[in-house]
Structure formats: structure tokens, C-alpha cells
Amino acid sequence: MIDAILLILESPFIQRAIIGALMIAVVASTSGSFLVFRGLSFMTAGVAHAALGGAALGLFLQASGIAPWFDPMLGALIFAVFVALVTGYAGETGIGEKMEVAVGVSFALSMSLAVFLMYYIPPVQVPSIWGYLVGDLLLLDNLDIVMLSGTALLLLITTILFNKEFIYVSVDMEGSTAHGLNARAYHYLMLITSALAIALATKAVGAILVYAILVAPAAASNELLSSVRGVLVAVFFIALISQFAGIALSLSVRTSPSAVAGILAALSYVIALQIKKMRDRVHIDEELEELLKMDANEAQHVHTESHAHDHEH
């Protein structure tokens, strides 16, 4: 048994697998998590579609002649920082429903271009679009790895270097800029470098495991911790057991790895507000057996007080 899963773990794919599967979860600690305390965790999904645009553009340069030296993933890189400029204008005032609707409006023209120019691609070529919305981590190549790997060190060291500034303007960008930090200049470093590290992760994944490992255990972290850091380390842990049970059951049975993490990491926000729920009943029931506690001992220190009185006279 030892020695079947030791060939196993010998596999190059197996390897770059589970390198793929540590670098995503630290995107996901760093970028999901302050996407979240933002509230745009909307924003996941926008710049992980626009990557399709992007990589359609790509295609489209190269089939038709134009630029034939341009990288679709270089398309992908450009669409998804374009998405997070527009994000980042549309909420320079903190106003947080105004950078959805942006999001939402750079979603559908991203889309919209990509299926534009599907009809002017080879269909042979079609399908490496396609691969942007549906990844899988046991196909990710060495450069995916060297790329996800420098961005979420980047992203690592961006958070670490700006910890407290990113809290600040997640939480209040206003009241940020009235204490003289330079909010806006850290509103944009946070989601641009955040939408480097998803496109780059959807190149890798897919765009739907994306979005369910950046924002689902950030969520569920978010319900039931308090402190930012025991959110950091939270989502960290959730989103790798999610994609290391992916990648070990998909050896098992025939399965897809990322979609099995895609459902767990899920499946996390429905068990974090289930516990939750229980926790706040709990606590409902302790204040109120708390208060029961108090009008009783009201009821007999004035039932005391009625005894003394009526034995003195």
C-alpha cells in the first residue's frame, strides 16, 4: 500500500498537481479572503470569465496574423486587470454596490468579445478557450506551475508587506482616507494583484474551481472567526483539504479533481452557517437563562425585603 502511493506521488502530474493545489490555496488566503471582507466577492467570477475574452483575443491575433507573437494567457493577464481598474474607479468612493455593477458590466463585455471572436477562430482552437471556464489540476503543465507559483508568492508577499492597509480599506475606505492613509493607491495594489493571481489560477483550474475555492471558505471562515488572521490560516486549510480530497478521490474513482473540490469548498459555507446558526441559538438560550436567573433572584431579594418589613411591623 505504502509503495503504491509512493509511485503514485513519484507521478510528474501528481507533483505539479499538488504544487498547484498549495499555490491556489494561498491565493485564496490572501485574495479571497480580503475580496470577501471587501464584499466583492463577485468580482472572483468577473475576472475569471473576462480571462476568456482575453484568451480569445489571443487566439484570434494569432489565427488571423495580426500579432502572432501574442499570448492568449497574456490576453488573459490584461482583460483581468482591466476588469480590476474598472472595479477599483467604479469604488474609489467605498461604495461598495457601485463596484459590482462594474464588475457585472466587465463581465458581460468579456464574454460577449469571447464569443464574438469564437466565430473567427479555428474551431481546432476553440476548445483551449473553453479550457479557461473548465480546468482540471492533474493537467497543469510546468510552466502553469511556475507562473501560479511566482504570482501567489507575490500575492503572498503583497499581503504580508500591506496587511493592516488592505484591512483597512476592505473594511472602511472613507474613514481610511480621513485618518491620511493613501486608500486609493491601496484599493487598486489589492485588486489588481488580486486579479493577476485568478486569472492566472483559471489558466490552471478553471474559472469555476476559482471561484468556489476564493470565495467559499473565505465565507465560511468569515461566519464563524473573528480575527483576520484565524481567517487567513482557515481558508488556507479548507481550500487545500478540499483540493488534496479532489486530487486523492479522482485517483479512486473517475472523477474530475477539481470539481470535487469545487464541492467541498462549497459544502464548507453550508456547515460554517450551520454551525453558526447552532452557536447563535446557543447563545440565545444562555442569554436567556441568564436573564431568568436575574428576575428570580429580583423576584426573591424584593420577596425578602416584603418578609423583613412585614416582620418589623
Given for the second form:
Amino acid sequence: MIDAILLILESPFIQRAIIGALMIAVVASTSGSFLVFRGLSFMTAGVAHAALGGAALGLFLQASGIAPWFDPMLGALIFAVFVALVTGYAGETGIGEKMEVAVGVSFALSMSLAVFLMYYIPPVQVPSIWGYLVGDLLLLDNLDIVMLSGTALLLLITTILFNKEFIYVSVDMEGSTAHGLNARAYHYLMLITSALAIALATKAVGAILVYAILVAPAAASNELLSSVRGVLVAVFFIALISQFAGIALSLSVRTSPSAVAGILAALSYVIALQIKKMRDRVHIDEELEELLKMDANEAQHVHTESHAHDHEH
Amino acid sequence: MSAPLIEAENLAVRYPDGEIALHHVSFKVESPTFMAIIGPNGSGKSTLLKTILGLMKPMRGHVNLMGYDSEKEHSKIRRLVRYVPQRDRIGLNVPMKVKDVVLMGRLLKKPLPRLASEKDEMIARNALVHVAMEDYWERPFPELSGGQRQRVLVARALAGEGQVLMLDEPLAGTDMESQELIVEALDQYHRDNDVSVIMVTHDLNPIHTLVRDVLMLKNTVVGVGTPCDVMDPALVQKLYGPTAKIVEHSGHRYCLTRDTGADRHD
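Could you drop in the structure for the form predicted together with the partner chain? We only have the form predicted on its own so far.
Next comes the full complex, and the chain you just saw is listed first.
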């Protein structure tokens, strides 16, 4: 048994999958949590699909011979930053709703471009665009891992250094600016680093599943925990365990590890909602009992006072 | 003599949606003072605060705070000011604790990595005492009631540093207890420290007896003066419409309107 596990762990594609899963958990914990804090979880889906448009552009430029050096991943990163910039511009005043619309529009624009370019890309290459939609942890190559790790670490360092600023910008952009913080710079820094990491994570888990793995654990933790640090740590572990479970299952059953990870991560949110509901039910009993006690004490107090009052007369 | 608290000259500002928020605004208020900016919804009160802070740009004219120009010297202004935005501008998705929110007022003016010292914590705790929220130090901010959240935001301003406190509708949508606590805390703080308070409000009555200067705004200046000066039937009707009335109580004049205080113009 142990020999079998060791044999599996020695295989390079499993090693890459494990490192990839670890890095995606870092991205989920940092970028996923902060996007949920800002009410901007939709940007994850927006950036992931925009990355697909960018990859299509890269494939087109390569296939048509216009720019053979243009790697599809470069296109994905450029488009991801484009979504971050449009979203950031719309949200400079700190209003979440405006940013949601901007994500939607830039997302639609990139996807339309991807579909448009698909007609001009040699049919044999079209499936590699679809690869971005579904992604696969087991198909990552060394370059993917280096890029994903680099960006995840950059995101981690940025978050460690500027977590207070990111929190302030998320909570009160106007107030932070009024107190002298360069809120605009932190606002863009947060969105751009997140976008780069999401675009790279998309290659590993796909545009559809990246939303489940990055956002659902953050939304789940935010429902149940009442400290920023608690949320970041919980997200890391939920994302990591979901992905490891996906990889482990894919070794014994014929299945996509990212899909299993996506299902588990999304379920974490459903479970969190249920736990919250149960917790509220328990709390309401306690609170009602407390109120009843307070009322009784007050009645007792009034009674004693009126008694003393009667006595005086 | 020190520079006036606010000096506006022929100021005109647009809302982000393009509508004109303020026009031909000229007035001067000396410091230190407790000042109220009053007017109906959409009269440009919050816009005036944001323009002073350099968050919005004037189309015409200019406005100075303590002698600093809002456009060219906003970084100096921001060092002087502690600002409390309207409550609905505060995001509730972040699981921040009450202490984090109050400390924010101090840490924002510190250099990176903005670590809270023991002194910072002591001042923050003390500010919470002023608004009777000291028992909520470790409680999650988003779980508080509207009035309690507003009290914490006022504590954030009290804990901060800077000569000018600016509050945008701190009493809107708060319960009676919170209103009284906020008003009392601000009055006390203004009297004990050399700070000016500028408060935007749709309702002057709760702060009538504390305020020294009142600016009546309805996209332009309707009146400037002491509370009793501006509580003139003709002026309040110009501000709030023909249904506004003046009533006298304990030697003071109060204004009765049907204004709700909800103010949105993004």
C-alpha cells in the first residue's frame, strides 16, 4: 500500500498536480477571500473567461503567423489584467455594483472575441481553447507550475505586506482616501495581482471550476467565521483538501480531479449555510431566554420600587 | 490669527451623474467651531464635504480648509481631517472586529506596516467609552445594529488625530439612544479639545443647542449664521418647502419638516 502511494507520488505529473493544488489554495485564500470581502466574487468568473479570450487571441496570432512568438498564456494574462483595469476603473469610488457591471461587460467582450477568433484558428487547435474552459490539474507542465507558483507567491507576499490596506479599501474606500491613504493604488494592486493569479489558476482547473474553487470556500468561511485571519486560513484548507480529494479520487476512478474539487468546494458553501442556519436557531433560543430573564428582572424591579413608593406614603 | 475653517468662493461642483450639485457657493466660517451643514436631500451637503476633502473636483471657484486649497493641497487637508462617511458606504462583507474599525482611524495616518501600539489601543478603547461601546471591543462589526455601527464609526473619528472632525449624516437612521450618545460625545470632545466639528445633517434639532455655525444649503447657500439666526420661517421654507414650520421650545427655535434624511446621488 505504502509502496503504491510512494510510486504514485514519484510520478512527475502527480507532483505537479500537488504543487498546483497547493498554489491554487494560496490563490483562493488570498485573492478569493478578498474578492468575496469586496462583494466582487464575480470577477473570478470574469477574469477566467477573459483569459480564455486572450488564449484564443494567442493561438490565432501564432497560427496566422502574425506573431508566432505570442504565447496563448501571454494573451490570457493580458486579457485578465484588462478585466482588472476596467473593473478597477468602474470601482474607483468604492461602489461594488458598478464593478459587477464592468466585470460583466469585459467578460462578455473577451468571450465574444474568443468565439470570433475561433473561426480563424485551425480546427485542430480549437480544443486547446476549450482546455481553458475545463482545465486539468493532471495536465500541467513545468512552465505552468513555475508561472503559477511565481504569481501565487507574489500574491501571498503582497497580501502579507498590504493586508491592512486591502481591508481598509474593501471596507471604506472613501474614508480611507479622506484619511490620506492612496486607496486607488491599493485598489488596483489588489485587482491586478488577483487577476494574474486567477488567469494562471484557470489553466489548472478551468474557467468554470476556478469560480467554485476560489470563491465557494471563501464565501463559506465568511458565513461562519468572524475574523479575517480565520477566513484566510479556512479557505486555504478547504481549497487544498477539495483538490487533494479530487487528485486522489482521479487515481482510482476515471474522473477529472478539477471537477471533483469543484464539487467539493461548492458543497462547502452549502454546508456552511446549513451550519449557519442551525447556529442561528440555537442562538435564538438563548437570546429569547435572555430577554425573558431581563423582562422578569425589570418587572421585579418595578414591583419593588412601587412597593417602596407605597411604603413612603 | 489662524486661517478660517472653511472659505468657499464661487464654488460649483457636479455630481458624478452630471447634474449640478453646488453653484455660486461663497461663505466663510472661522475656527474652532461646531458647525452644521443642513439642507434637504440632494442639496449638495455631502458633495461639499467631499469637495473640501479633494474627493470631488470643483468646476468653478475654490474651497479652502484651514487655508489649504482642496485641489492643490488635499494631502495636507487629509492630514488634518478625520472623516466619517455615510454609514451605507461602509462595506459589511469583511469580518472586521469593532477594535479593527476604531484602530483604523489611527493606523491610516501611520506609516507602513501600520502596527497598533499600546497607546493606540488605549486611545481606541477610550474613544469607545465615549459612545458607550467599550464592551464590544472584540465583537464583529457587521453584526452590530445600525446605531451601534454608527457609534463605532464616531469612535473611530474620536480616536484619530487631526484638528477637524467631518461627519456625514452621523445621526441618519439611528435610534434615540445612539443619537444622544453621539451628540453628547461630539459636544464633549469639541469642548475638551481644540478641534472643529463639521457635521452634515438633514435635521438640526438634535444638535441645535451645541452648534455655533449653521450653513443652509440647497445647491447654493440659503443662509449662514447661528442656529437661532437661521431658524427663520422664510429661510426654512426656502430650504425645505412651504410645509416647514418653526416651533419655539425652552427659548430655542426648532424646525419641523417631513425630511427623512435618505440621501443618494452616485
